[in-house]
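Take a look at this one chain, the form predicted on its own, written out in structure tokens.
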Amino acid sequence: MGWFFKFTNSSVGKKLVMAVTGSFLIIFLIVHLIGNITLFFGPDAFNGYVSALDVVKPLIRVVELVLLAAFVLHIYDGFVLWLENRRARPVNYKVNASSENSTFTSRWMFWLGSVIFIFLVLHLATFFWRFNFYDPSGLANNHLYFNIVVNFFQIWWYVALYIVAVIALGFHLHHGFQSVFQTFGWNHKKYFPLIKKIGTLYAIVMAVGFASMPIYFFFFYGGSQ
């Protein structure tokens, strides 16, 4: 196996555990918001949604532990590359021509995906921690889950770092998609183009989806605290 992990610790192995995780973790948002819209269609929809769930629990832990593995991954070869690239220009050249050989982007990885890892830890903490393990409020015990997120989309603080994280990650979304195709080689000149004009989709639809809840619950649906 040592040739596995020398394999995984090099830049080109790195590049493939991020092109395989984030594959997994764009496949999984698409799931996560098709089970979030059930929030527009009320109590019912979205609180029978979750407890469906609660019917398959032992796989749902088991695709958990997979999401945490991937996230982790991603998120530490992220990083290292990330410092790697660093450490391989410590100068800062006074004329500098990042911005005419890549996108804001590609330049802006590293930070859009630390915006977005900062509110990952409050939302695992707001609505993963309060639907599986302690709600102080007792609405999950009632399985009531639509009111725990009806009750953070109504503070503004919160609705404000959603919509920011979000975007964030429609940004990380438009260039990660490429980035996948690029690093499994599937970069043909003749069919990348139409690859960029999916991902850019891609990463508009789950922006607009995941920013559209908070916005809806906040003005539209019961004020502001």
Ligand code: HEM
Contents of the next structure:
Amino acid sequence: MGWFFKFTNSSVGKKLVMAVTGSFLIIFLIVHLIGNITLFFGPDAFNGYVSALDVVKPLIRVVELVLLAAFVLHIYDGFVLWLENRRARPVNYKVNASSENSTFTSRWMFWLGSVIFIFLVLHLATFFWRFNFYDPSGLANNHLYFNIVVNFFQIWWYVALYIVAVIALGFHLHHGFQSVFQTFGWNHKKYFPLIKKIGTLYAIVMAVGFASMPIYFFFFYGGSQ
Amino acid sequence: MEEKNLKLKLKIWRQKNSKSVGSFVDYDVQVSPDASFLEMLDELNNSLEANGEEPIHFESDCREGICGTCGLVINGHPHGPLQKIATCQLHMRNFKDGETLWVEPFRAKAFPVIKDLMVDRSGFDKILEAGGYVSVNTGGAPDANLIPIPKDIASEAFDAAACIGCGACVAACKNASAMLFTSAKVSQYALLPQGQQERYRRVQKMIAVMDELGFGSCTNTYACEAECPKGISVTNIARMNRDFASAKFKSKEEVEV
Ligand code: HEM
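Alright, leaving the form predicted on its own aside, put up the form predicted together with protoporphyrin IX containing FE.
What follows is the whole complex; the chain from before opens it.
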């Protein structure tokens, strides 16, 4: 296995790890969004969905472990690459014209990722932890998951952070989606323009999709608690 | 056909040697719009020398855009604001009267400043030494075109080979990455039958040396392609990523440098 660690520690290898974990997260986000959409169909739909996941808990735990590994590797390598890349240019340019030769999303990947990371910690500490382990309000024990979500979506700063984070996620994905193909070596002039468009569409759907829930419940939900 | 000279303010990076700390020095110049950027620096140096001052050190050789020796960062752009030309092909008519121009050396840990605007790009030579060659048999000269190569493949290899090794990709990249240069060199051989023998060793060796020298990695911003005087395509980087991964997974030997 020595060769494998040497390989994944090279510059190109680390990027491959970013791309493999990034694509896994891309797929996860689709599943996650589809599941969360049940929120719009009322408490029964959402509570039913979460309880259905409980039935296949062992499988879910395995997926969660893979997800954890993906996040840890993605964040770790993202941080290491960022550090190494800063070291590769110890003296900066006085005049920086990078806005004329590259997209801002491509240049801000680390910072966009950092915003996602802060959100991720909060997200796990609130929803994930309460759904799975301990909920001080006791709602989770009674399978009233819908109410937990709706309660958080009444807190203005939580909603604000949520929206900022998913916008950052959208920008991260706008660059990240096509970047995966380039990193894997799948840049073909016939298909790449289409891949870039699909990536933009995917990023918009994710940002708008995830933002729609806190926006709806904060501004428009009359409540049926 | 008397054309009006341009008045420009130059802010040029001056640095005594690799160990000293540099800074920008202001120069007011008047220059013909027909002069090239390097000719303007030549004139400025003449006047500096006439005053007994140290001339500004910069590199140039062919002055027709094919040797890759010149390279300055002008207002944040390697080889200046125009696309697909080297600094030597940049003419002053592209600037406006009264403009301020910041002139900096290529900045990268792997390209240390030697003096003023001159940087040490021997890292590129080390990457080439690691694998930028093909093995050929000695003996009678082979017939030309003995090995059939489709035109589109030959053209693609030639496009990669058009890299002049100037280092603008490193200068433009926010990570000071040498991926565009290295991938152009990997690709010009990987695409052709003659390059197949060393194909998978070459890519591993060249990337290992590239990493060792302290160049950054690729974030796929594609700034390199946008600033490259020869328009080298980032599809070469994709090809190198692909070859590197298959080499690592398939090879039975460890390739060390
Ligand atoms: C659901 C969350 C996330 C998804 C779906 C995601 C997805 C991606 C994708 C697809 C890429 C492109 C990989 C490539 O270039 O081949 C990427 C790059 C990157 N991600 Fe994420 N990411 C997520 C969270 C994060 C977090 C939390 C960080 C924290 C630091 C982060 C940091 C980075 C960095 C720094 C890069 C650029 C690496 C480079 O090219 O140098 N990401 N991400």
